[in-house]
Structure formats: structure tokens, C-alpha cells
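Just the one chain here, laid out as C-alpha cells, in the form predicted on its own.
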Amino acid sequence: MTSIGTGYDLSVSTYSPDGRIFQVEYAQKAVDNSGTAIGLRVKDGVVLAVEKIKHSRLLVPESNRRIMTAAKHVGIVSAGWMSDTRHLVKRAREESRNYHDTYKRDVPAKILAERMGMYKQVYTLYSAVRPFGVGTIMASYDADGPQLYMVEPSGQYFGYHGCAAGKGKQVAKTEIEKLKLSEMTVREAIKEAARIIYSAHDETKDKLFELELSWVCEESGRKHQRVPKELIEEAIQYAERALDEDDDEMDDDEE
């Protein structure tokens, strides 16, 4: 019994004949067709980072950010829509505010995670709404120490080392799951960031992007921040170097 073309997806509250819900597929296709985003969490803190893919040469640099700040101590970089994407950061922010408020002390990085996660499930429940088309990291340095956790657009959120969404994903994973994380300073982390997104960036499709980085660690006294200009540039030209290399290699071993 197919469960293409029969409807199934007009409603986000109805399942398929095999267990599928089509709209919460097409929120994760969104969050796919985005720049990518990734979050690396090593010994000293949480490394935020992020492909903005610019549509425009017109476009004033570094507007229209895609990594904001939910409370002092938490970062949230997204993939997806960034109409979504302020909407999630602001209920984060009510989220945050409100737990300090009753219990008068920052939200652990779990609590908040859990509370998005139920916030974007309630929005899988009723055919008068749709689903988030965002999928959201999360950093954060509290209590237990660096933190981070990633929201899908289903409501799910899993605590890792290190995650990447968006359309680079898959490249960016491997290159995560080579890296050490446990062993490497935020400082290192940075660098490994932009090599990444520079990794997983598609110049075929998109060659315009800025890469965004923020980070929450010993050194940013525990508040999430942007990461200095001076640092991001070293990042970037690391990055550029190391897929210089890369070429070279590829054109000796055509050779």
C-alpha cells in the first residue's frame, strides 16, 4: 500500500499507512536545503558554527545572523528558517527567564533542551499548525560544564560531542567523528570549525557564505559570545590552507 499522493500529508496530525508523518519529513527536508550548521563540544567549552549562505552581494555583512544568544550562558545556531529560527530563539529566551525567575538560578543546558523539544512536538499534534523547519543546536556552560544538544524539527533532542545539520551534514559529520574532541581546547575547536564548514560548503551551488562563530567557555567567562575577529580570521585562513592542501593532494594522486 503506497502512501505517496493519497493525501496523507495534508494534515500534520495524520499518520500514514506505514507509520509516517509527512509534514515532520518535510520540516527535516528544510532544515536540509539550509547552510551548514555545527556545534563542537571539547574539554574547556562549546564551539558554535555556521555557513550563511548570502543570496545578495547587496547584503550588509554580518546581518541577519544565524547564531544567537537564548540567555547568558546558552548559544543557539540553527538550519532551517530563520523566520522559524527567532521565533524558537525567543521562546527559549521566555524559557530561560522564567526558570531563573522561579527557581533563581541559570537553566541547566538538559532543561531547556527538553522544554524546546516539547514546544516543537506540540506543533506535530494539531492540523492547524506546522511544524518548526528548523533544526536547532544548542551550547551552553553550566553546572556540569560544556553542554551541547541538538532539537530536531520532530521534538527529539539528544545531548553530543559534537552534531551538524544542514545541507553539508553528512561531510561534516565525518570530519567531526575524526576529531578528538575530548582532547582539544576551545581554541583548537574553532579552527577545526572553519575547516568543516569550509569542508562542507557546495561551491557549485552556493559561492558566496560567512562563516559565523560563537563559542561559550572558561575563556568567554562561561557567557556566550562571539568569537574575536582576530581568532575568526586565523580560523579562516586555516581553513583555506587546509583545503589547499587537499587540492594539491587530490591533483597528485590524479597525476
The other form holds:
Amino acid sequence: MTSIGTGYDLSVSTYSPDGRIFQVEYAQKAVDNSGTAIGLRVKDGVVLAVEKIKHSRLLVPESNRRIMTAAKHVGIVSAGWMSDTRHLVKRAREESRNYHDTYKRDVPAKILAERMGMYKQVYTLYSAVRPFGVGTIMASYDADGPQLYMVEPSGQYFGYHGCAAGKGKQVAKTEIEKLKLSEMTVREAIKEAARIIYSAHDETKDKLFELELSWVCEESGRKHQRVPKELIEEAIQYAERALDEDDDEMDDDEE
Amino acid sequence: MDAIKIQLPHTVQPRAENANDGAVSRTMQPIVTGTSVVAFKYKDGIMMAADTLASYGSLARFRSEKRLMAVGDNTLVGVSGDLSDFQYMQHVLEDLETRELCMDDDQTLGTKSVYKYISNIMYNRRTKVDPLWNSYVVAGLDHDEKFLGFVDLYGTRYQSPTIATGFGAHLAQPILRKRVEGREDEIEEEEALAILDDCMRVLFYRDARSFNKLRRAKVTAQGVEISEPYSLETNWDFAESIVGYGG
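Could you drop in the structure for the form predicted in complex with the partner chain? We only have the form predicted on its own so far.
Every component of the complex follows; first up is the chain already shown.
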């Protein structure tokens, strides 16, 4: 990396001569090392999925959850440091509660994304702090329908039809782009999400992983919750079948 | 000679008679109020009813207010007394629900917990001599066990198979004693509805702060169900025979 040794990456309050803030870029690197997280916004809801990499077989299944609930109608999955993530989710809960206390209305996704963006941005200003090593994907169902936002360590945020962060984000983004998200239902989207996480998983690097899936949709009463077990099983079967078919095709090509 | 009147500049006001010298006064009376809530256990769970009127003193100010609310999946809360205090409590309970949801621990909010939570808030506020001016009726199924409890503005609480608040404690409670108590596990839904309507009818006849537009609700194993507003059949023929002050 060209930034090393130049002295321009020692503080978040120092620009490099070509206008970059290296500490923020390093934070982005922390995000890129994480297990893949994706969000799909479809016509009747939003689906979040994540490849939760497990460092040990001794972990209790379904523990150390990576998808969390920030408000009744808001789900958050992030890629990056989990300790930072928990802090940000705590903040998101405070923001949504604060909004509800003031306006007696569920916080709109855009406003929550904005506030989370502002919060992260502040940590790119002072030499005494470090930026958050987290890419935050937020799924919500508000008055304007299903919403999907991603907030980067820099504080930038965008609304998406589909987004991905973490190790497999390139693979995942290519796969998401092939989908017709605006015509899809959440029921279909959970299957595709599972397939994308499975195909983005790199067995040579990480052996153990668990798929986590959640949704906010009409079917869940516009509430963020885990996808029911049967549906996850179904989605995993679909994902594995799709992967096998891919492998077969590759074998055929070789012959 | 006329007495000389000194006109003080408007910024210097004589101390008002009722200046409180730093003393704080709290809610001294409820303002916009809801009247009775009636509730009792029956075979499948708990039934509850309350009318939709919010009175401003003796004025029938708002006529379609909801005084029954669901908390979590299997708890029903009914309220009488000051409705702005109830709105505050509603807000607090919604926050509680959200916090419980965020835990994501496969646990749900139980009726007994909601009951204790409300009664703690009520007792805490009375201890500050700033009570929430309400009576709450909390009903639900907690681990298949029927639960019906009452909390008032002092934080006093009791559980009973039949509960009626406000005027209902005088007018509906005797009916419930006679027709429900001892038979909680026998009363079918149809009979329960009849008892509830009879209580509410008596209340409408005699309680001048009541209204013939009401909701009823039930908690059963299927969860909480709150009805749309409906009205009762009434018959005022008897009024013809009443003569004098008592009429």
C-alpha cells in the first residue's frame, strides 16, 4: 500500500496530498475482511442475509447473532468489527426511540440512515478517535414502503435496491445485479439471498459458516424478524442445489 | 383628598397572591377522562369492555377514543381515568415492547410482567406525589393461566376473577358477583358476551359519563382481539313512570 511510510495515514485529521484520508480507507478494509452481508429490497419487503464465519466448532449454533433489530421495523446487518457494530446498533436504537418519543411515529429509514451517517462521520474528524470499521446495512419498512440503506465508515450513505459488503461483495454484487428485484417477492428473495451467500462463500479460506436470514415485509406485519426456520431450510436446500448445478456445468465445460 | 395611586412599571409586578415560592404543584385532578372498564374471566380466557367516550368534565368531548390496548401477543390493558396519562403509559408500554423485541431472545412479554411493570410505574409516581390518574385493568393468558389484575393511581393492586373500575365498581360489580364468580371456567363465550353487554347497558343507563358506543375485547389462546365500536339495544320506556327528583 502506497500510503504506508508516507506519514499521511497516522491520523484521521490529516489529508494526503491527493486529498485522501487513509485512516478512513483502512476502516473500509476492515469491512472488506468480514463475512459477506447482503440486503435485497423487493416489491413487498426487504431481506437481509449474512455469512457468519465461525472460528470454532464449539460455538453454540445460532449464537453471536450478526443481524440485529434496531426498532420494530428496522433490521441491521453489518460487515466489519462486531464490537463496533454493537455500539452502532445501540446508537440506532437510541435514535429510533428518540424519534418516536418526539414525533410518536416510526423513524423513517432515510432519517435513521442520515443520523447514523452523521454519527459515523464525526469519527472521521478528530485525531483522538478512529473511524468505525463497519459497513452498516439497514432494512426497514416505513410509510414509503420497503427501504434499504447502507452506511459506510466514512459516513456516506445511499439507498439501494440491493447491496453487499464484506469479503464476497464483488461476487455478491454481480449476482444481485442479475436479479429482477422490483418484480420479486420476499419469499423468492430469501432463496436468492441464501444462494448468493453460499456462492460468495470461499471454502478454501473459511470452512465453517452459518447463514443468517431476516426480513421486514408484509408477511411479517412490517416488523423486522428472523426468517422462520422452515423457510431457511428450504432456502439452504435451494442454494446447495444451485451450487451443485453450477459445479456440474463447470465439469461439463472441462470435458 | 384622593388617594395617590402609584402606577408600577409593567416589569415590576406585585407578588401574586398565589405565588408558590418554589413549591411545586402536581396534577390535582384528572382533566379528560374515560369512565368504567369491566372485565371478567370466562371459559376460554378473559373478556373486557369499555366505551369510547373521553369526557371533559361533564362535557362529552371526544366520542371515539380507544381505551383498550394490546401489549405484546397475549396481554390486554383497559384504562379509566385521565386519558393523557393513559397516552403517556401507552408510549411507555410501546417502548417496553420495542426493547423486548430488540433482545431477540425468543422470549415474549408475559401478562404478569406487564402487570408488575404498570403497577411499579403507578407506585413510583404516587411516591413522587405526582400520580398518573388512572385505574388499569390488565388481562391475559400467562403460560395458559388466566390472569386478571387491577392497579390504581396509588399503585394498589389486586387480582380477581371479576374487575370493574370507576362507576362500574358500584353498578357492574354486583352483576359480575352474581353471574360470574364461581363459574369462571364454565361460562361459554356467548354467555360471557351477554353478561358484558348487560353490565355495559346498566352503566349506560345510570352513569352520566358513559356512552352507547363501546368496544369489547377478549384474550384467548389465540391472542388478543379488540372489537370495532358497537352499540347496545336500550329501552327507555321505564322513564315514563319515574316522577320527581330521582328521575
